[in-house]
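In the block that follows, a single chain appears as structure tokens, in the form predicted alone.
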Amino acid sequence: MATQIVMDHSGDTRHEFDPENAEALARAERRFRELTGLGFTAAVRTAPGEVTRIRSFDPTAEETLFYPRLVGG
């Protein structure tokens, strides 16, 4: 099982899905494809408290962080 994890001002959501489910796949890409072009940042855990930024939907990442663009100052 994969997860995407949304942050937002209210906390986080979780999304589940199962890669080996092509239609689960299509619909997590959707999501990150809609997020990224909301301005959410997408990162992968890459080692224990190490994320690495992500352009692109990777099918193999275990999970996905989506955390808002920062806004103020």
The other form holds:
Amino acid sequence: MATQIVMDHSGDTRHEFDPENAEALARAERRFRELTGLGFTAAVRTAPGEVTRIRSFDPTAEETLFYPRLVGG
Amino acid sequence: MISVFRLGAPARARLHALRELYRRFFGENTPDARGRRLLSEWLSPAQRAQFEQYRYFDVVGSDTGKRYRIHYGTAANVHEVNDAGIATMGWCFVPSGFLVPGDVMLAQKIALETDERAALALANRFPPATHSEHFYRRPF
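Any chance you could show the form predicted together with the partner chain after that form predicted alone?
Full complex below, order starting with the chain above.
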């Protein structure tokens, strides 16, 4: 199972999907496009503590993290 | 009467254990606790150890190689630090919306480690003495 983790007021919301299931994969890709379209940044872990941003959907990613657009505080 | 008391003790123990279980379950499923857990999962082992001990962790900027210290908090919690670990500048940038400290800190870590210039371009600077170490070391 793969997981898309979306930061929100509850801590995070997790969307799990089976990457072997074409329909589930398509839903996950659609969610990716919607979130990044709203300004969310997507990132994946490449090693413990090492993170890479991704700008297009990675169907092989076990975990993709989304956080909202950054603003000056 | 004595037998009732003896029978009651295990029941009270079970009730106490059940209460403790509920307390822990709900305590560890608050947004704040979930945010801290997510942050911990995404930190490097060294960052995690530092955070558990000091409630802050250091990251290295992707563009300049400068070191930043991210303190537990949701605003004005990022300091640029020198080789001696002394704060030289404060940087304030946060994800939009109402996120818990763990989430904010994780977003700040990713931003600085992957696109430092963009993060600093939108950040507001502040003098590092604005908050004391005492401020950041309040318990969770």
